[in-house]
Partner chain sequence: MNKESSYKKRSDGREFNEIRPIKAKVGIVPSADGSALFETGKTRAIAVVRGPRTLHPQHMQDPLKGILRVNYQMMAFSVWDRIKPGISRRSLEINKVIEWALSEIVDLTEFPGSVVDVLIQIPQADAGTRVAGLNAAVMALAQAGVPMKEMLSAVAAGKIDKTLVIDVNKEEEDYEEGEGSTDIPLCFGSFSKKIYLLQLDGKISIENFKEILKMGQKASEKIYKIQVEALKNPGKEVRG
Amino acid sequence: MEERKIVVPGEIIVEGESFLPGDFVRKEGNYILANKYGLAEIEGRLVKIIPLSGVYLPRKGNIIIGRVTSINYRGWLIDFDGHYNGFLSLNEVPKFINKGELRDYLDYGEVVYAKIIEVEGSSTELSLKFKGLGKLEGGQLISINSFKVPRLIGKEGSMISLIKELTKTKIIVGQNGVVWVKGEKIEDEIKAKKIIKFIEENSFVSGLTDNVKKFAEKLEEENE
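This sequence as a structure, only the one chain, the form predicted on its own:
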């Protein structure tokens, strides 16, 4: 990585014919300009922005975490912190379920890790027919701005691996900004939540990994 800085829409990020536009940027002549407020990254020739604000908009292929809010004979309505709810139909679960047994499989308030398979207008279709998806039991949910998810995960999963190591918890991150955390002790879950919120609030800061380690050390000292 050669550069990382905060930019605003219309700001020139870099000049040069060899650079290629990635997410949330555009090319005008020899310039790459920002289309969104966020953190600009230059990796080799590719220039992109990690947005630092905005509302989650569902996209086909995204993996999200949501909660069951309604059940009918066709399936489950899932709240995933988007503009609209998602729908998980009986046809998109990995086992046969009789129409009278939906609550035995997924009940009101239960949490699922699901994939978006179709988005059309206000309709978002979900599926559990992919490896690793399904009901998430126990633990707690933490909501962050969905545009901060790449910073929370880190390059090649480095940041989320660090949090797991520091807190001894299991963590699953939905692309909608909902994070599931489960630890053997509630104190571990609370520590993970504090670190995740710290990353969300400081996502624009360079040297974030070192700052996270220092923050975790401070939490340990406070608990001694």
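Got the form predicted on its own; could you also share the form predicted in complex with its partner chain?
Here you get just the chain by itself.
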């Protein structure tokens, strides 16, 4: 694989008939052009861009973490750091709820771990009717760029289990870039938060796992 380089919109990434445009690039004549600011990656014939910034784009099937911002008689409006709020319908929770009792199940400001079941225009439909989903109680929320979520999770969840091990906390990562952290002590949560922010900033520096370990040791020393 070639070394990744930063490209700007409209920049020619490669020239050649045989290349195929992937995410955030387009083909014009013989050129593959960037449509977004980010890191260009060429894998065989496929050319794509890993964005360095930008708002989360909801996709069907994504599991996200959001917060209740509004309640109406049909369900809850969930803010998940997208460009528009998502909607969790009364029919999409695993329990029967009487009208007027919505606040007893999920109140304003409470945090949910939900799945996107439909994206149409500006409306994003959410559901809790899958295994492992539901309300997240206590803990803290951390927002990172959604394009850096794969780095935070690591290969087969290696990075996230490393952080859990180092900080003795429970962590859930939403694909929208919102991370929920809960530890027995508040210090553990703060430590996890610092490590997550470190990964976000250094996500494209090689040897990330070793750097994270060193960073955690440094935090440990500072505490003592």
